[in-house]
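In structure tokens, the next block holds one chain alone, the form predicted on its own.
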Amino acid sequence: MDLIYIIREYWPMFARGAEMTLFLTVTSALLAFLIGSIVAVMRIGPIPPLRAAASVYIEIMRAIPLLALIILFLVALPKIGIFYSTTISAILTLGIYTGAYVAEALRAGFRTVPKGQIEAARALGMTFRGMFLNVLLPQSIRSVIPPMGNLLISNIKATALAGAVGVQEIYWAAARVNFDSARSIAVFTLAAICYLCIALPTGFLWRKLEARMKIVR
């Protein structure tokens, strides 16, 4: 059968990209949540010109389709004297990428904050990081946890097409793997293995989480 004859030879390539590729989600998923914060933040804040960058940051992230932005990167900033690895490129890309959509998805977590109690802090005289981070953030953050899942098993996803610039991860294995043994149905379902097997899991211990989240609610 051919795929135990692609595991049986290619599973180091395979293991090595699954490696890559976990690697890659973990890093642009931590990088996501930074950007996302800052720029959440930003769009909710008291100062025009924060609200306007915020706004025209996600509109502009949402309208590029991620595998320009990840070639746009690789192949723009050397031109301007800017150099690193694809690696670094992947993962910049991804974070900046999904930053966009973690920003939307915690400011409409803060939405859910009854309107009373932002007008209460404010009479009590909190400043605006007073409030987010006592009124805001506590209330807001257990909202968020079912499409931040969803986000982070997009992300998982997302990562293939890093392997379209090099990045050694799952798909670019299974891409050279493809050229070399030309048993495509055999490969790609591998492939499609490695990502289940990654995917899975993470969604299974965010449900975890979720749960547990509202059981504390």
The other form holds:
Amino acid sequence: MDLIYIIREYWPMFARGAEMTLFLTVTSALLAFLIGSIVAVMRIGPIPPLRAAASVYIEIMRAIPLLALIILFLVALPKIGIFYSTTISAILTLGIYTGAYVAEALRAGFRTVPKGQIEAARALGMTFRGMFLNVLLPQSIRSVIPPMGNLLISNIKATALAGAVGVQEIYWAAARVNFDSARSIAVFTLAAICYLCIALPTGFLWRKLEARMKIVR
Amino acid sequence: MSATSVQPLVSLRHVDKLFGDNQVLYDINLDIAPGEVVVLVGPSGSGKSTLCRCINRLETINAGEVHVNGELLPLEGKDLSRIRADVGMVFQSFNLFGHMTALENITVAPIKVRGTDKKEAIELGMKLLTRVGIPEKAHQYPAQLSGGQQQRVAIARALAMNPKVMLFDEPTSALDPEMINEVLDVMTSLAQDGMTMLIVTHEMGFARRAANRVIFMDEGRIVEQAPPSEFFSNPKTDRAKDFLSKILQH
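Now that we've seen the form predicted on its own, could you pull up the form predicted in complex with the partner chain?
Starting with the chain above, the whole complex follows.
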């Protein structure tokens, strides 16, 4: 069978690819969460220019295909004198791209808290910061966990696009092996299995987290 | 009685408010003296709630000035928060924080805004819960309380900041009839203790009993104001007469 042959001959490449995919996923997800949180707070905050900037950022990021963005970052940044490795450039792009979606997910979560509670907090003399930390955030965390799980899994799959610009992750490894072995179906079946092995446990763990957060009042 | 000797706690001068093109307050002038209990009445849509919410700038105004305790309300920021901390507010829909127990609802602002010691805040919180008659509900969440109980917690929450003035925006309008009195009783006792209060309400019995002054609003204007005995028995304007005849029929 082709699949067994491919696994036997090429598994180190796929293993290294999976390692890189995991690395891209974790780093870009952390970056996306950081960016998304900041943008979401800007978006609902009391300072109009920051609100506008956050909206513009979100709209632009959602309107550009990720592949175009990854290539653009890679070729455009050196032109303005910023040099990164291909890997770092891909992580930055993924983080900035997914960050926009994280910001929107958080904002949707904030909206689940009744407006009256926000007014009550302000009426008690809480600043925006105090209201946010004591009233808004604790009550929206639970409702943003499911969409965050979606984004995390999307992000795993999105890392494949980094392979297109030469980052040596699973998709890149598959393309190389395919070139070498000319057994496309087996090669890309194995690539798909590799992604499943990362995405399925992630989804499972996330649901555990979700269930756990439900019990906490 | 627009006292000139005592500085009013709340003072509105020529306040206009628009929602888009729709003007809801016209040239509002109002002084509330320390210790005074003012009840705002009028048909729905007359601007009572909006006026109430302008006093702590939950609604921004389009013209005029609002002073609280002699200080002009700032537009935004820390100074506004500082003044709001001195103005207690009770809402129609209670607006308790859903993830906090009754006691936590009461202690959060003293601890986070005033920097009160946690133990002290809890002591004060329990005292206030006793005052509003439900100390046994301290560790219940809002969803576990009846409307009347939630509103009493909300009053305790506002009182915990030791406010100079309390605003009540239709505090009993969302309550089942059998719970209205438990809330009005708390408000009456507050009034008797000398708390300065502005109350938007449809409870005319309460207005008669507890108010020093009744203000009648219609279509965004203050139409008439008088002590309750005078207002209810001898309204001067046709609009007030009309309003009272509709309201007091049953």
